[in-house]
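Shown here is one chain on its own, the form predicted on its own, set out as structure tokens.
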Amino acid sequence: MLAKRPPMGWNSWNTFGHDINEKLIMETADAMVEKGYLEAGYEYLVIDDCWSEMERDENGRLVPDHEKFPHGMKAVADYVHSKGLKFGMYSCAGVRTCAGYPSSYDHEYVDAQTFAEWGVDFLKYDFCNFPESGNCKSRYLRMSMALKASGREILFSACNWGVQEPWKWMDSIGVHMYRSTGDINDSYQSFKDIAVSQIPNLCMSGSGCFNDPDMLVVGMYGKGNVGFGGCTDEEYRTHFALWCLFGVPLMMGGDIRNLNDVSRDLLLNKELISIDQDEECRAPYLAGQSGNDHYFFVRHLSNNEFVLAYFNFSDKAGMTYHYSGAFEDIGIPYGSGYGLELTDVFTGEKLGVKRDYFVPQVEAHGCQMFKGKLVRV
């Protein structure tokens, strides 16, 4: 089964944009293995827009840019596969891609066959330059069927930015992950706004088809194709914690060949990844909210474990918030005779069994996350 759990990998767009080539892709494949990302679960290496020539060939086929990919895309795919990774590429539902290259509108079946012949395992499918007379749902359905007819298992990543409320229909047409928002950029405001916008849709995601709030910007620090000033280490921690809590695809966007130790350690955090990849694939629910800045989530995991996650989105520097979460509100009243044995997800500190309530402190732009085991007391 494709996408039994949230897909994990790396995509070229956030850092490199149009500045891609086979050397970069091969070096990134090497880094994904040598630096531990593949072992941690990041298995897809995806080339985004700007990889092709500006015209199709005489047979109507897409052609890789001869200067960027002189050995052809099959050779790149073979190299990626030789590292134990899976290979992903990009196209678009419109008549041209977002950067103006040939796209797949009315070419769905021939393009799907081309991708299959090259050894593609993942297709990101964008929504730029879509004809006004076109039908969004039918075009994504057509590419879904074309991929299934290609003879190769190809994960379908639909990127229509939330047009026509895709959380209501993408699962039904065979998509494995779908973009629910506009593009992310490397700023705290961007990932915060995306996260808050998707709270009502968290339950529209699960095994086989996942809501995709866009790629990670962890470790970019304002550099690259979507740099908007960058984030602090604390903000990147909040960003990654949100995506893992939500149980969504984890597609890295930084230059993983050169990430610093702080960013690398965050992206390889086993506890956070285990939450994202929990086998039950249950979405969290909003258990408490104070104003527009303070959010308390609970997520049910397998094996009678739970995540308690607290986020302080206040922009007031130094503004520490003391959460007052009653366990009554999450189904564990004091009279039940049960409590939660809590462990700090980030530090591993054992906090013992908590009953009735729990009051963590969270700094502005920060978060606290705890795993809880349901125990009788």
Given for the second form:
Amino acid sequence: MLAKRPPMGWNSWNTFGHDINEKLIMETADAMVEKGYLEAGYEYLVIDDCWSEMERDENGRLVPDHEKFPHGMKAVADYVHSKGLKFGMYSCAGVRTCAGYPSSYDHEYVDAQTFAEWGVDFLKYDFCNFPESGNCKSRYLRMSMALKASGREILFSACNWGVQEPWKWMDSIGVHMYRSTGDINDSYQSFKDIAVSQIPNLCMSGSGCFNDPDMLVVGMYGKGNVGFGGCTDEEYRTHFALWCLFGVPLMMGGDIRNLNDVSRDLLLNKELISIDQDEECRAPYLAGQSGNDHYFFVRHLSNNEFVLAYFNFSDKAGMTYHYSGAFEDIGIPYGSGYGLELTDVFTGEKLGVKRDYFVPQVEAHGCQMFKGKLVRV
Ligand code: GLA
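The form predicted together with alpha-D-galactopyranose is what I want next, because the block you gave corresponds to the form predicted on its own; please supply it.
So here's everything in the complex, that chain up top.
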């Protein structure tokens, strides 16, 4: 089964945009293995937009850009596979991709066949330049069927930016993950707005078909294709914690050949990844909220474990957030005789058993996240 858990990998768009070539892809494949990303679960290496020639060949087939990919895509796929990774590519449901390259509208079956022949394992499918007369759902359905007809198992990553509430229908047409929002950029405001917008839809995300709130910007620090000033380390920590709490795809967007240690350690944090990848694939629920700034989430994991996550989205620096909610609100009243044995997922610090209530302090733009085991007190 594809996408049993949220897919993990790397995508070229956030940092490199059109500036891609086979050397970059091969070096990135090397880095995914050598720096421990593959071992941590990041297995898909995905080339985004801008990989092809501007026109199809005489047989109506897509052609890789001869200068960027002089040895063709099959050779790139073979190299990626030789590293134990899976290979992803990009096309679009419209008549041209977002960057203006040939796209798959009315070429769905021949393109799926081409991708399969190259050894593609993952297709990101965008939504630019879609004809007014076109029907969004039927075009995603058509590519879904074309991929199935291709004879190769290809994960279908639909990217229609939340148009027509994809959380309600993408699952039923065979999609494995669907972009639920517009594009992320490398700023606190961007990932925060995206995350908050998807809270009500997370309950429709799960094993086999995940809500995709876009690729990660961790470690970009304002460099690359979706710049916008960058984030602080604390903010990247909040970004990654949100995506892992939500149990959504983790597609790295930084230049993983050169990430600093703080970013790399964050992306490789075993506790956070194990939360993201929990086998039950349940969504978190919002257990408490005060104003538009303070959010308290709980997520049920397998093995009687739970995540307690506290976010402070306030912009007022120095304002710490004391959440004063009671365990009563999460199904564990004092009289039950049960409490939660808490561990800080970032530091590994054991906080002992808490019952009745728990009041962590959270800095502005920061978060606190704990794993709890339900125990008799
Ligand atoms: C759209 C998508 C992005 C990226 C670009 C490529 O904007 O949402 O993720 O794929 O197109 O042009």
